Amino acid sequence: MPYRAYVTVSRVKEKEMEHKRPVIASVSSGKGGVGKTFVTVNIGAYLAHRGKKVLIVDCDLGLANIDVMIGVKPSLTLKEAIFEDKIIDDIAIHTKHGFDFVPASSGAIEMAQLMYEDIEKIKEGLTRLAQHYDTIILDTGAGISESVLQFNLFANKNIILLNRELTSLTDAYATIKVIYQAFGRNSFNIIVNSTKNEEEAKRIFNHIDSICKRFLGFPLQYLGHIVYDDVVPRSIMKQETLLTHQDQSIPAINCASIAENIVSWQ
């Protein structure tokens, strides 16, 4: 084959690829208790609904919860992967909500422990998982433990929630700032979790978009908002989504919205 005639095949080739690369999304909090696993299952779901490939990772590895929330029993978890060596690719199991998932294990030290090597094999097991599916999202830990930094910086794109609490806020600044420090990353996507209104949300993400422009020198991106309301707590009891429980709520159109502009990214 002439070289010119390779070169260009190989150009091609290096397209596909890229066109077929996944958005690997991870969704950190600052503090706890803010909804990232409500807000992770709720989008994945609706993604889905949209046609997506999902694959949902519970990447809090000592206090998994998704397989409560969504109500299912995982006989095999990130667990035996570490210390069974078991296939990530034989975890993960479909759901009904039409995401594909990879449970994690609660209530485990060993896996609140896990050494740089341990959690380099998950991400390895991951990546050749990514290739079946158009978007992963990793349902991190709170915090900036070692895990929780690791994981974002697996993830192509950061999402970064947080709530009307002033801890949330000042919490998720110091999240996005240690990101910064470690990593050098400079692009975040901001969800405003149990607000009143988007008057409410514009209005929280602006505080916290000043203050990383003023100390940190970079913007952040606002990618949506999820209003407060009774149906949320109320779906998490019924372990539904907001998409089979109650499509037409405030809520679940916030949710639609965000996995909308997600579809965007690829």
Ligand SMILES: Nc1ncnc2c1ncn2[C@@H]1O[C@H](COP(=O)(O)OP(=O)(O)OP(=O)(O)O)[C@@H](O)[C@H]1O
Contents of the next structure:
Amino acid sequence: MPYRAYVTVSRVKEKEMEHKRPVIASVSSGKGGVGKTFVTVNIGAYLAHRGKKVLIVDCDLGLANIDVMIGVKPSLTLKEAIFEDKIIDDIAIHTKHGFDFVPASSGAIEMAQLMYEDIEKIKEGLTRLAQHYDTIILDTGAGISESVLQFNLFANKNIILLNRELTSLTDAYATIKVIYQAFGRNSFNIIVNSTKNEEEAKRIFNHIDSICKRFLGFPLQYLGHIVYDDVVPRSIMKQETLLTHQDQSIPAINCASIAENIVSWQ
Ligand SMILES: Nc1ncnc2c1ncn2[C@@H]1O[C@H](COP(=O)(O)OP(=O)(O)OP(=O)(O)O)[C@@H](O)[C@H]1O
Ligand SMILES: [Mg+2]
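Having seen the form predicted alone, the form predicted in complex with the named molecule:
First the chain shown before, then all remaining chains and molecules of the complex.
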């Protein structure tokens, strides 16, 4: 092939590759129980419904529970990838919710204390898998352990969740600060969960945004809010997503609108 044609072809390929680079979004909160797993699963379902190829990864390595939330019983998990050299491609499963899923295990102390090399191994496997997907969502555990930080670094978009409790705001801020100081990240997408309404969510967002501007020197991005509603625990109890459980409910509409914002990242 003449050199000029070769260059043109490789530029086209590069453009295609660029186009194919998936969004890898981490979901963290600092404080536990704020709704990370619920949000991960429901946004994943809406993105899949929207035609995106979605992979959800349970990165809450010691206390994984997405499998319970969506009603699957995986035979292989990230534990086998680390300790039995299974490849992550074989661990990923299709789900009836439209997304694929890489499960982890719960109650295995060795998974809660992984070494840096083990986390690297998971990241290498996910990098291989990533080419098959448009969006990968990483549901991290609470806190700011090494694995939470590493998965935030692996992601190219960082989502931070908080709710109306002051402690969730301080923990979300602490998480942002640590990720900024450790890796120089200064772009964070905020979801306010379990809120009364959009007005309250915006107030909570403005509060944490002003703290970040003042003490870290950068603003935050508002990704959306989800109202507090009993339909959420009811859908979890049924191991369904809001899309199939009650897609006209306000939290369902909120999740759909957050998913729409994520689509625009592509
Ligand atoms: N918008 C909401 N309205 C009502 N309940 C909610 C809402 N969001 C989450 N919850 C409830 O909060 C509980 C915790 O949710 P979830 O397990 O997703 O939190 P988490 O942040 O993943 O917790 P952990 O830090 O332990 O991993 C669930 O029982 C769920 O029903
Ligand atoms: Mg969780």
